[in-house]
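This document starts with one chain, in the form predicted on its own, laid out as structure tokens.
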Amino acid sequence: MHRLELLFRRAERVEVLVGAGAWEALPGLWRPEWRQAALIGDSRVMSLFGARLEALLGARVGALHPLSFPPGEAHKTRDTKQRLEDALLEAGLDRGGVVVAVGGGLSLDVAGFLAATYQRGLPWLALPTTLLAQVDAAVGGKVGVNTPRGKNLVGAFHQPSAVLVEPAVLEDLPPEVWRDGLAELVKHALLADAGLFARLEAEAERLRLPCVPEDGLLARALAIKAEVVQADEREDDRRMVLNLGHTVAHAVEAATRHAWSHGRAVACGLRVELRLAERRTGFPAGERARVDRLLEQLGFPPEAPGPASEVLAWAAADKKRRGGQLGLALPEALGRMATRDGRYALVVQPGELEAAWAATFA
């Protein structure tokens, strides 16, 4: 079992533990001050997992609350939140407790979300159960949820104590689920190693389904977002790298009223950043072929969801902007990302954006 250990600024620790047994090991690191625990996950993700972590959890806690909320987009909000924190407020849930977030990165967010605010702060822990879940959304600390505005723009950070790591409970996902943390695995591989991009090219026939992943490669991901999170927490520059093909992205998902899976929108936030980073940071032609191609066999054929005027028109609530301006992360080659002026956010024109688009779809 792969372990790290990750430090934050105000000495908040936080242990990731990857590998088969990783939830097993909850036990081993409960505290006795976590008198109640909440377990929140979606109705899904709760009818499959709910049972074994509440036989895992019952003898460590005096009371053990389950909650559920439906699954999708369209329950990621400040209402699904009040309901859940309404519910524990009449469960007597007190600052004795901690929140058990299990899910997708959606489930994350909202539990964590709560946990950020319930009694002004509850500790929580992430057991994650999605690919794009196990190798991003789970370390970090961003927890939030929608509005009709845009995605995650009421949030907070606020680390777990624990990130727990099960690669078998990712063999039965559906594929487009799947595919969500592929297009993460390759942003993650672009940004920061290009060894790992290689072994992601050797190893695409295998991953487009399905399958239970090598613990190394889940944690080698979560080792290159602990790394840019440590050096940047509250996303003053660094924790910008992490967006790559997301201000795009967003603006799909928006467009598309979340109609196109995160995956999907993330493949097309790349494919037109990359464009972008040819014109703006000397990006290589051919390693944009060579993302092009593999996103192609992980299944994210090259496809827009719409003309130019209507999607980029919602980067404009994209919450990266500041001042008026909006700045991206580009890439300068595989596995570097440029920067100027010693600040890795670049102030992008819409009419930059554009350009890309149309090159990207010509």
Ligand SMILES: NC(=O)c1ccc[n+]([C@@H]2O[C@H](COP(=O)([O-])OP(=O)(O)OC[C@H]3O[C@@H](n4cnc5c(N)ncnc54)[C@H](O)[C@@H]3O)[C@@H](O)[C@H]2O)c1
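In this text, rigid core is short for the largest set of C-alphas that superpose within 1.5 Å between two forms. None of the values given here were measured: they were computed from a predicted structure. Numbering follows the first chain given and starts at 1. First, how it differs from the form predicted together with this ligand.
After superposition on the rigid core, displacement of the C-alpha of Val252 between the two forms amounts to 2 Å or more. Taking 2 Å as the criterion, Leu353 counts as shifted between the two forms: its C-alpha moves by at least this amount when the rigid core is aligned.
For comparison with the form predicted on its own, provide the form predicted together with this ligand.
Shown below: the chain alone.
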């Protein structure tokens, strides 16, 4: 079992357990003041794991309130959160309660946000069940919901007390959901750890389809995210590195009206942004070719989602929203992000993105 301990500035301590049996550690982590618990996840994860978790928690807690909501981004809303809150108020969950969030990034975001505001804030525990949530979404404390104007526009920073990563639950993930996590895994290796990148290359064949990754692989990827968010909890500058590939990815998602999954869009974004890095930071062409190859081996063929002008218009709209400048964090080598004047965000002109796009899909 791998054990990490994250410390945030406001003295919040987050215990992270990664490995077989992590969920079984739940009763041992339980605090005496947690007299009631809400167990929250989307209906799919609750039907897969709800009974197991109820059995685990039943012995520790006086009253357990299992609640679910329909899966999918369309239900990651204020309305869903409100309905869950009303059900918990009705059930009498008070300030002696704790929220146990189970599921992918979506369930953790909704349940964590509920925990951030219910009775002015309850502690919560994160039990991630997708690859994306296990290597990324479960740590960092960003929680929230979508609005008709965009994704994750209403939310909070609220750190979970513990994150319990049980790798075996990944075995039966739908392949597309699995792949979304692979793209983030490649991103983490790219931005901080050339050794992890080489390991992904060596294991690409096995990792291409849903499987149970080794604890060490998950723990390393999660530690990269943890290290970045501890250094910059509120997204001042350093946390920008986690956006690698995402400026283009968000434009791709918008241009395809989300017909492209997040992982597929991130793979495309990494390809384009590395071409940009070649020009801006001297990222070596040979390393860029290794990234292209790994993405392809993991099931992301090089494919353009549409004409550059259509897709990049969305990036330009993003620029407008951010005060007229497009800031991107780019690597200068495998495992190392570039800085200029001590900052990670490099100002990029739309023309540079267009040129990188053209070079990627020539």
